[in-house]
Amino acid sequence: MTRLSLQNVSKSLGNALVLKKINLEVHPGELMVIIGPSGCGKSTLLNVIAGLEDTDEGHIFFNEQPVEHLAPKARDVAMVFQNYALYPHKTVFGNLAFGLKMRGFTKPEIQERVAAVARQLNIHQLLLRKPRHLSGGECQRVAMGRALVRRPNIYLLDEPLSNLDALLRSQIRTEIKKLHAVLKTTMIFVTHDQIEAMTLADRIAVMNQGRIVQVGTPDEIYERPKTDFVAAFMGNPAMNLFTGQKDAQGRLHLHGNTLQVNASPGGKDQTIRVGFRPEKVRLGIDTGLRFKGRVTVLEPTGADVFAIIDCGGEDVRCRVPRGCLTVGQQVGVSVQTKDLHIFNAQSGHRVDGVKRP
């Protein structure tokens, strides 16, 4: 199992620093899931890491080895990209078997590897056809096959679901989790799918604009997200967000609503963003924080549904139970103390949060 570590890492592509200063520890073994939204940098990370693209500083290292001067062969790393990427004149069978021969393994060993990989990701019965006569599920099975029969140091997954329909991404997603599992090798998996991220990462490393803004576990990152953007970008449907005023006396007012609050030292008055979940809003005017509105949407999602509350020009989202609501009914609704999240308006950073009645 191998340990990525990556030190002060830039990349600019033209003009455009497209990495900034990125600092992250990959720990052997570990499926580690990078997120981030489209133009962050996430597919540029993968390609410094594989050798694809040269750094422009920064170190890379593999089990404490420097590589950033190594070309991507002798780093020893398989990738699967988004759009497959297989030979169309070569059978599954071709494809898979093609690195193993490019490495010189004798044909007993290719055999066996092939098979093996192949009943893992039930292609066994595809060997003999081309890329043309294959679904799109199919091809993608047999793209992380041929990364997985060479048994690389490490795995690079760039939104390798992305094309595909949302029952058989939910399928891979298992099959990739499985795999990982009994394979046990370090696994980097990029996508701006939060669902994708919170399901398979051991831990997330979310990006913005070419920097690693926060790492932790999926619920690390979900229950304490360390800015605005993360509490944003993580949650679907996403945070509830809102700005408010801190006074002097550390009272936070918020739509018509004044709470005791420890967001920040100093003794003035603050612009902060308050945030809740919406699985955390409650029906009925409660203590803490109370909105009151009318419901404008509701948003059946199978087991959830959603609702969508204007409180005076302002929209409050909160998952209700089925049949309690009806689109156009006055309601109140409340959020307790302990479930608020308060980040400080100028620098989007995570302060104290709310006192605790």
Second form
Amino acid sequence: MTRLSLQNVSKSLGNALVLKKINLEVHPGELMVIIGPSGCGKSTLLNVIAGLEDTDEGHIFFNEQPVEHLAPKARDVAMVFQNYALYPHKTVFGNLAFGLKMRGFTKPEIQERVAAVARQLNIHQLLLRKPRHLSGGECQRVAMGRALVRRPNIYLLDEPLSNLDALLRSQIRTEIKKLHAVLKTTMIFVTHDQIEAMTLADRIAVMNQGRIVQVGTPDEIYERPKTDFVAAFMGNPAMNLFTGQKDAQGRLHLHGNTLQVNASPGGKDQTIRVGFRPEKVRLGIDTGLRFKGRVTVLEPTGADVFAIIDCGGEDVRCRVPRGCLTVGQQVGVSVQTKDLHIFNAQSGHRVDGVKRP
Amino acid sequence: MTMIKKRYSRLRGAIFYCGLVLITGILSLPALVAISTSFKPYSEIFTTNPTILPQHFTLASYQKLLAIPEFPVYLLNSLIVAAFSAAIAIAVGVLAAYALVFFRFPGRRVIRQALLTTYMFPAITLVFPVFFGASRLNLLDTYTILILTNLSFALPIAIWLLLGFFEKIPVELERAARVDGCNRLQTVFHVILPVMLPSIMAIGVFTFILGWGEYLFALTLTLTDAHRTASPGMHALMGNYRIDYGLLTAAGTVIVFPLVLLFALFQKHIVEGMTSASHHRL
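Structure of the form predicted together with its partner chain (previous: the form predicted on its own):
Zooming out: every chain and molecule, the one shown earlier first.
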């Protein structure tokens, strides 16, 4: 099991600074999910770890050994790509065997390892086929197999499920989680899909604009987002975020409400961002933050319905049980003070009793 | 309404194909005349009523051609020069195109744009400097100088065409190979080459054709029959006072035949290479 440590890693591509002083610790055997919007630098980070891109600055350690000057071969990582990148001229067997062959394994060893992985992933019947004769799901398995067969220091997965349809995606997601539980090898999984991140991760690193904004368990990320970016990015539907004022006495003024909130630093007037999750919105006027408005959209998702309520020009998204609201209905909703997330409007950092990152 | 439309589209098709036949006819007429002339007896070549097809089919010109002892030497020389030019253009071209597509380095764009500048100079403007240089380096009348001059034209076009092909390779494929334990050269041999083999062979054929038919430098840089290639060789077949057109067209037919064969075999890939090259990012 390998401990991965990134210290102040920076990387620019052309004129763009893609990674800005990245610091990240991945514990041995951990499944770390790196999530962020397109172009945030997450794939570049993976390439830098693999040695496919050089760092401009900073250090990368595998078990306290610096590796930033080592070629990909010497780092002994395995990678799964979004488009699978199977060798089109080789059979499935050839694809699985190639990495072992390049590392000087003997034929019987290769046979044995490939056979074992093929059985494990249920692709043994495909070994003689070329990639062009495989379905998307089969290609995905072969790509996984190519990584598994190597038994590398670290697995790097670059959006491996993005090209699959929804059903297959959730199936393979579960398989990857099971596989990780068996292998206990350090795994880094890059995605822009928050469901994947929440369901797979031991810990999640949220990236934005070349920086890591927050690292934490899925619960920490969801329950205590460090910035309004993380708050808005994680969660589906997204968190409700509104701009309000906080006065010197620590009272929040928002949408006609005045509430005492536990937000630091106190002592002066400031503009703040207030957020709350759709599932924390309760129907009916109760204590806490209160809104009144008209139901404009209902989105049934099966078990629940997501409703959008127009509260004087601002939309409040909430999760409600099925059948309790109709479009056009006037309704009052409220959110308890403890369910509010409060962020500095300028910096975006969380200010409700949390230390600044 | 639909009948009219159908008729209209049929008419359009007919005009289109008539145009194609006309253009093909105009383009292939000289070749047809040459081939047909090579099978005509001498009396039919110079006549006031020329025919496109020979009235009396004869192989006399070919027999005469084979009786010339230098001619097979010219063909062999062409083969040597064209084959070496093509092989070197491919070997160097593949490595250069790989670097230009998959490496990040300053000046990459400039190099790509500069590739085709050799084509800005009409070959004739280079003849004297090349001749002078070759003479100073004692390379006149050698295969080496013929191959080098061929490469100066074949290599840039080979790299240019290869760039078009290599850009179609998903960057992840190259990365997968490196993560699997290949160094850069192994990546080229184990992944890039096998994946791109038909295209690379097509470019090999293309550069071979360039070398095989090259005339200007071959004429000026060879002095003896020992290293003379087929194109200037044909020139040598012309007498000072009398030109035997039957013999010349027979020689032309023999020289062009292998090229037509090669082109026919690799036509699909060559055309594909040309069209993908036209979509280059600069």
